[in-house]
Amino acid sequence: MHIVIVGGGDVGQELAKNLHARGHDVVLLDKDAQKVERLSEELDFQVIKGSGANLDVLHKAKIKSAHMLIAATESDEVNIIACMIAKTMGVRYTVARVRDPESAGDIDMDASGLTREQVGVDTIISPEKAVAQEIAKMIQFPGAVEIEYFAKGLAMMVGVYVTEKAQIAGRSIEDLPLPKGCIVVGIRRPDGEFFLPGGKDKIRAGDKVYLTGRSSVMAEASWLLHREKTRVSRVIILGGGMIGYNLATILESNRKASFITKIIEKSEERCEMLYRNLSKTTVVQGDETEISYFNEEEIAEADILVAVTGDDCTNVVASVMGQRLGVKIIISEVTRIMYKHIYDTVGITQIVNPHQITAAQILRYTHKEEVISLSLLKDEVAEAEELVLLESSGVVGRKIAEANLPRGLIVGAIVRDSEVIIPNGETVFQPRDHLVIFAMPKVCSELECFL
């Protein structure tokens, strides 16, 4: 598939590398000459200098033969214009990264009353909204550092750190007292080694363990590994930007749990907007002094501290302060991946990277329509997918043990007629099965051929 990516920032680079590794013909555009020169030396696919909103530049990228255009620059306007031009040139599918929803309107109409088809954008991805949704899942499932739902919430995957309190260190996976309805599909050792385990592999304290199975048993399963139950009531959000605002909106609309939510924001103008649009969230303005912004009394009362100021240094300071004050759970936004090592050093495990989350959302649209969802793991190069097994698939009617599935792939769960099945070698694939797949990168590019 020929794919043109507009924007060579973190999101564009993540997408380009991932898609190229999967065998796609990728062309990356960026108007920064120095960045283009550097990327041309680092990457083994074509990088072109120029704007994605320029017709001549798009012609150089062979836009007429492109199956898809992904516009991921920092400018909403450039992204939308690039998609509009691409549509006029016959590109089948366009994806635009849009920070401000008002730039292109809601899911059906833009601010000018034009349909999305008329604008020329097939899919709009909002990074801030995507990050807020990810953080909301972490708040609603405390203890897990990664969460993904499948099959309309019937199945899920969680990533959990094994603590010393768990008292299961040294036990093999086949001997773990996990509840019926879930399995271990991945392990990351403290030294960074990551693998898909077998029954004889042993769990160690400090491991990051990935579980897949029925949503109804996942809380019990993760508790066995983590051994801590956290009651979440008070949520402090540091930063009232689009992520903080979207997160507060999600928490206010949650009918299953009642959160006491407070936003601390420096900007007076931004605080006024938050006052007008949030009904249950307390909004506190911090003045321009750091002491007020990092109000220890405000932070210390939180069950969860969410640092989403948009500035990595500020988020690091807030996270370390929250840890010192005894906040149970700290979730921090990290825009530059080099800051991740600081969090690792101080033991803060729950971080979100907007670029990676955005890239994962966009990657979903490069797959065939039977791929329902896709999640890139935070620390690993593996991914989790939900896909629908078509009648034409060669594995239909065959047992898993006889399907010749490649090494580096685990079928973690099968959802069939609203029933979540934890498969074994004797399980027979059936048409319309929803498969929850856990796969290493060498397999990801070939996954659709196998299934």
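Rigid core here is just the name for the largest C-alpha set that superposes within 1.5 Å across the two forms. Positions refer to the first chain, counted from 1. Only a predicted model underlies this, so the values are computations on that prediction, with no experimental measurement involved. First, how it differs from the form predicted together with its partner chain.
- Relative to the superposed rigid core, residue 129 undergoes a CA displacement smaller than 2 Å between these two forms.
- Residue 340: CA moves less than 2 Å between these two forms after rigid-core fitting.
- Comparing the forms between these two forms, the C-alpha position of residue 14 differs by less than 2 angstroms, with the core used for superposition.
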The other form holds:
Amino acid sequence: MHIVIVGGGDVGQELAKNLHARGHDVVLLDKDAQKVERLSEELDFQVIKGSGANLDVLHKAKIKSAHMLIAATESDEVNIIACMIAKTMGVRYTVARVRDPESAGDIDMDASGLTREQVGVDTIISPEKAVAQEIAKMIQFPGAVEIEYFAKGLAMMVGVYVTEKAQIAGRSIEDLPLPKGCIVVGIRRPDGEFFLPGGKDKIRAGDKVYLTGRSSVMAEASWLLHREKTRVSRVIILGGGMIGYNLATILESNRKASFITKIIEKSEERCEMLYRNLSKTTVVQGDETEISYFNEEEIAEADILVAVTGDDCTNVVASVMGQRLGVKIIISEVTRIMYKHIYDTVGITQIVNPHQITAAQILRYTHKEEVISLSLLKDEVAEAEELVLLESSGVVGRKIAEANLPRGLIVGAIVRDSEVIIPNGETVFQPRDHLVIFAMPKVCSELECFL
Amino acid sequence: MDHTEHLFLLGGIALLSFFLVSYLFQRLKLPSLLAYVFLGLALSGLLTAPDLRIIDEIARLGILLLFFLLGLHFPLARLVNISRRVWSVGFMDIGLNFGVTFALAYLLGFDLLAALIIGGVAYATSSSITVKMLEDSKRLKSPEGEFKLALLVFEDLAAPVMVSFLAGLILLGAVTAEAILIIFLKVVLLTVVSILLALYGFRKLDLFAGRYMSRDFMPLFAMAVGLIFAGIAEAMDLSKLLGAFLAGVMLSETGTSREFSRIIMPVKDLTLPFFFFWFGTTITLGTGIISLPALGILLIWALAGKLIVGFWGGRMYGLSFKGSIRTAFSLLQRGEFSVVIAAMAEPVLRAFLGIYIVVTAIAGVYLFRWAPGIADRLARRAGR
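What's the form predicted together with its partner chain like, now that we've got the form predicted on its own?
Next comes the full complex, this chain leading.
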């Protein structure tokens, strides 16, 4: 597939490398001459200097033969214009990263009154919204370090660390008293070894275990491995920017768990906006850079501290302070990924990087049509995918045991008519089944041979 | 001599004396609010009825503007947000401070009507003193500031119902369910009308307000909205403060509340001292047979009741431990609403209640100032 990527920033580079590695034909555009020179040396695909909103430059990138255009510059306007041009040039699929969703219709709805077709953008990715959604998942599922939903939330995958308390260490997977409706699909040992387990493999404390299955039983399953129920009710969000605001909106809409959410924001004008638009969240105006009187006592009583001020230094300071005050879960935004090591040093593991999340979100749209969603695991080489079985697929009508599935691939769950089925060897594939599979990368690239 | 003939001279002298006492108290590190109250208390004998009437008018404007400004900080969404969490605390407040005080007074030997009046006097924390103290101490933006304001607004909604309840009881000797229902309906009606006006009227004025904000006719517009709504509320026998507050809420929907507060602020600063001065003059410290033990018990409960509401209510509202303690120690002061209810009592009881109000007001102001220190100490002792 010929893919044009506009913008060679963190997001663009990440995407370009990843897509190139998957065998796509990638062209990267950036208007900064120095950056283009550097990238050309580093990367072995074409990097062109020029603006993505310029027709000539797009022609040079062979826009007419492109299947897809991804616009991921820092500028909303350039991204939207690039998509508009691409669409008129007949590019099938356009993706734009848009900071301020109002400028091109929201992700979920068209706030501006313009339809997607009129704007020429098929998919809008808002980094702030994506990050907020990611953090919300961490908050709503506090035991897990990795969470992914499939089939409209019916099925999910979680990554959980096995603790000493769990008393299942040393048992083999067959003997695990897991609730019905979920299975273990991957294990990572503390030494970094990662494999897709069979029934005889034993679980040890310190392992990171990946489970898939019905969403309703996952909390119980991860509790079994983790044995540390974190009661979460007080959430403090430091920074009322787009991420903080979106996160608060998501938490407000969660009716099952009632969070006491507070946002601490320093700008008075921003506070006014938050007062206007949030209905349950308490907004506190304070200076987040100073370890001031009120912030300290608020943070001290929080169950979760989310530092999303947009400034790495402030986030680090706040996270360390939260740690010292005994906050159970600290989630911090890292805008420059180089700072990740600093968090590792001070022992804060839950971090989110807007660029990586944006890239991951865009990646989901770059796969073949039968694949509905694709997600890369944080530390692992493996991928989790949701795909639909077509009528023409070779495995339809066959039992799993007889389908000749390759090593390095596990079918974690089958969603059939909004019913989640945990397959065994006897399960028969049917057309239009949604499969949640867990696979090693070499299998992923040849997936079409098997299914 | 008719003082009203020398209006400018007297007005100037009044402002000068406000300035002097306020400055003096500032230097002595005392709350300036008490300066005005004491001045009023000291001069109350010298003033004639017409003087008092003028002072009363200015005072009303001052307190009204205070609430108008307060309303500007509460766009509708924030108000809805707050009301969702504060109502249970509000009812606890009524139960503890009106209900329990009433029961205590009745047990102490006051008759039924007197006990009800005492309960009413004990109920509401003074909005004016609290808001002024919050402003002066820069704690309006603290996490618990919002909770205190929410509770005050709740009390201001409940207070008119209570006043008419008591007034009906005293005048007619009985209260009909209809009378209460009518008052209640009026409160609802006024609130609903203001919300609709805010949503469908003022929200559309944002361009207008933004464009002409610096022009000389904008203060007229802002004041007109404030006064008209306070007037309407008063004409409906509701609290004018509630009307002014709602006017502020409506204006804040234009999205230019900060500019509006800047316009109104100077007028408020000129007129508000008159209110506290007037408050001082209304307190009658007449002689009467005052039962000191009864006063003591009621005063202790005046503190304890608000402590419980502040701390427990604050925790229910979601405040931190320290924040709740600070709130608990910031609610003792009784004020204008209590004066209105105390005015309904017999002279002997009025003197008794006058002392009650003055003591809570003064002690309340000091406790308010010490609250952060107390909270720190308690938190350290509790090991949090």
